[in-house]
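Shown here is one chain on its own, the form predicted on its own, set out as structure tokens.
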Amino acid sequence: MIFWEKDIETLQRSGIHKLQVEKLNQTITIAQNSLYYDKLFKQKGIKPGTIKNIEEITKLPFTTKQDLRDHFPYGFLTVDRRDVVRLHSSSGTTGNPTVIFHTASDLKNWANLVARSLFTAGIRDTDVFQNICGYGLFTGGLGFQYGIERLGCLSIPAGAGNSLRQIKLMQDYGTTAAHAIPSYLNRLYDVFKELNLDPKRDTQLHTFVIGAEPHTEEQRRRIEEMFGVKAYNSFGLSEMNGPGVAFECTFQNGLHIWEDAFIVEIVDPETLEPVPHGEVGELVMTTLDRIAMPLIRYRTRDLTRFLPGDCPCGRTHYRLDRITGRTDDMFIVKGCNIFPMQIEGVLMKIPEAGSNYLITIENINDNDELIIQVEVKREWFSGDLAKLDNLTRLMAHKVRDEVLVKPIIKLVEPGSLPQSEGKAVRVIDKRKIL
């Protein structure tokens, strides 16, 4: 099946501009439905055909996830509750979720985007495709498994966890390719060498989607290099959807982003200013395409920037460049601004270390102390101490090079710390908790 949608995703720009805000003043028809966008409109003046281009977005007022969470749960539905067919939402363990709500035309355009999506990565419907993710509220789940049925695709519903099942079913009905979280795939592949397999060899694998948690370059090759595939970028968040708001095309030079279903901004997450084409800031989404719940200039908090240049798939919309992290995943030790991506960066180019890690910031002594436990392989446990005493050196040197803060590292064996079948925790604030 093909879903290659030449005619939009080869408009030139003015034609996007043209083509977003007739359906930004449909979306403002729309929202203004709602109990949030209906007051708020009317209290800064904006009424349908308020915008006449693309730069006078800025007039519209952004949405924030606090804002979601005060509206809960109905505050921003725009239909009836009987045209409602679905939601997703946050676990929502720090206060109220995050929901969204979907009608079934919703779910149409959804699918339909994800199944662009996995064109785009050069899955077709002649693959076998495993979608190694929970269902559930979770949107990865549901959201990817609409999309391949849409493609065509034979799909495996396989879900979250249980590795040896998981290869079971590869090896039982020729996956060729998967989706799943990237912390995930290092613990598969260890599973895969327990069993003395070779994903190369004993599989069809040729093609992974990861996503839904920050990941660095180096990861990503670590992971193609270990199964032997091609590993594709992807992008989404709940309030968008979930799955299918940017992918990354069979060239893997940043994440192609629907822009006939979203308008992208990137803003300065301090002045909330638009900052220059190609420099890094604060992704800002308002939703095109969404019936049930539209969302107007929403912040993400994901950071990110606008790729310069055209891409040689012919596609013209903007391309993303990987998430290098949130403005809420940043942390403070001893006076620097760290984030988790810089530490990541620096232990995926240490070959001895393994990919589960976990960042731990305490107080000690009156002292903030940034605590790094990292698995590496079993042997290095009974083999020469002093060689496990200059590989923490190593590491600590490289890490405080890059964040101008010397950790403590603490070398642990595979498995020993936490898995998650969701998003892998990786920082723990213990100065949060006392």
Second form
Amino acid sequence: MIFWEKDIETLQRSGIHKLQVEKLNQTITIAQNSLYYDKLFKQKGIKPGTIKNIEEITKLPFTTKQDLRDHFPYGFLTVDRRDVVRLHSSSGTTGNPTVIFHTASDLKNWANLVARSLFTAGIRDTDVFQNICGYGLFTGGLGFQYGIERLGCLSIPAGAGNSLRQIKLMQDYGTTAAHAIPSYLNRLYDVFKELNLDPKRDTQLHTFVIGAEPHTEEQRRRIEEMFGVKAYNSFGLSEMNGPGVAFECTFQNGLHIWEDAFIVEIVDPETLEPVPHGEVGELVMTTLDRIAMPLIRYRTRDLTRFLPGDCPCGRTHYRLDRITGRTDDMFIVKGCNIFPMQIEGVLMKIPEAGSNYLITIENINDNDELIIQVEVKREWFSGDLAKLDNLTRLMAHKVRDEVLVKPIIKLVEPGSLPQSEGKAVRVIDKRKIL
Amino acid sequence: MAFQVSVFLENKIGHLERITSVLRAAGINIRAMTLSHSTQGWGILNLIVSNPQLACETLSDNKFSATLREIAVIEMEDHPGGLDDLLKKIAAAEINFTNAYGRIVSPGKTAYLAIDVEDIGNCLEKLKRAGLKLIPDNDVYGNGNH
Ligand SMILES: [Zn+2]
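For comparison with the form predicted on its own, provide the form predicted together with the partner chain.
Zooming out: every chain and molecule, the one shown earlier first.
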């Protein structure tokens, strides 16, 4: 059996659309109970039953992160507060945090989507699953925890950091599958090496679930090689619950996004019109199962595209390409639009380049300069100045070929770049500080 | 065969001192050093030390990029023209080196010149043919008198 819910996962496209229209009208009914949507719908004349076919979703207004912040904390809540059982919240470094409330049934539906996602990646109830990620307000902790339990794995709620303990847990309980942030796995591997352990030989790991920060195909392949596992891409965002939004199947050819739970659109971030199928644009999502806090046409700011064609696994839900960046990640240097992922893609193809890097954009003598600090892998260091000099030149050329701006490459000592427990900081734009 | 320890080093205040204090803590004596800098804020530090294997391991344990490189350490005389004589012989033997640094062993008598070359095997062969005297490893590392 390769399906968690065969009927839903293999539903014909027409069936998916029918289900979505039905659930969308229900969602409009529920959303009316919130202060925010009640006012908005009255203004725009939107009523339950307004939507007759899926294309008509474009009649509905978008919801933005700013809308959530402006109506903090309860403006989007549709139910009595006594029916809310949990909240997750993003750290609001600027302004109000983004908070999402859940009823008990919301949590149940979410756990089911995570379980379906993990099952899709080949994880079964016989697995020992270590969740290497922060619990608390961050959705990756409890989100995966409930999904792992729903699936029936033995769960190890390991939390983030403390690599020695992570390795000990893996060895003590024979961990077979784990979830972690990709940048953390590079560090974890270093600790394995320092202990003279080889994860391939000294653990029973066979599957990793990696997500929460964008990463390239090259980085995935590196992780698979280092640990001797299959690594599956997970996509989620806290506004859409958290993990369990879109997941790779064992064919690793894009992430099936669960269209029975979300309506997925890809729009041009400038015009907000839908882009032709297969073209890159901003991901816009509507929740279909959420009671406490439904969101309609939420602009995620993530850039991706639908992958054309059918997946050999038999699932009919569309596949998303890996996230190429965020509309707010993009930076402009010398008139060129650059995404950090493009630079990572280039660096990861150069074997001498370490997995840690930091991009800084700085105004030097009235010129915007793209500075890339990159670690040289210790095993490639030969003590030969000329070789390293050539390496920096090669890196600079390859990056320029990709992003059209010639960078300044600065080699740095291993471990000298800032490392965080959470998402790695990859870009510092010093121009903004001025 | 003598080894130097080569370490990747960022050109920043205090970074060189971090290396020397790590080696000091491991009880390693630094006998000679040279620093080659690239134009991009980093360089390579080459060291001749009392125990190169231990030095390299200690530095690696402390997260430095360190490696052992084989070098040729040639005897020269410590008087005016001593280096000139030696370099003439090295040139006549057609040995091309990428880095060189010297150390006095006993003032007024002997000194040595350490050279870093692309092809060490070939270089040693040529030095032998040119009649140049290599310094024994123990003398290079300063362990000979113990
Ligand atoms: Zn598939």
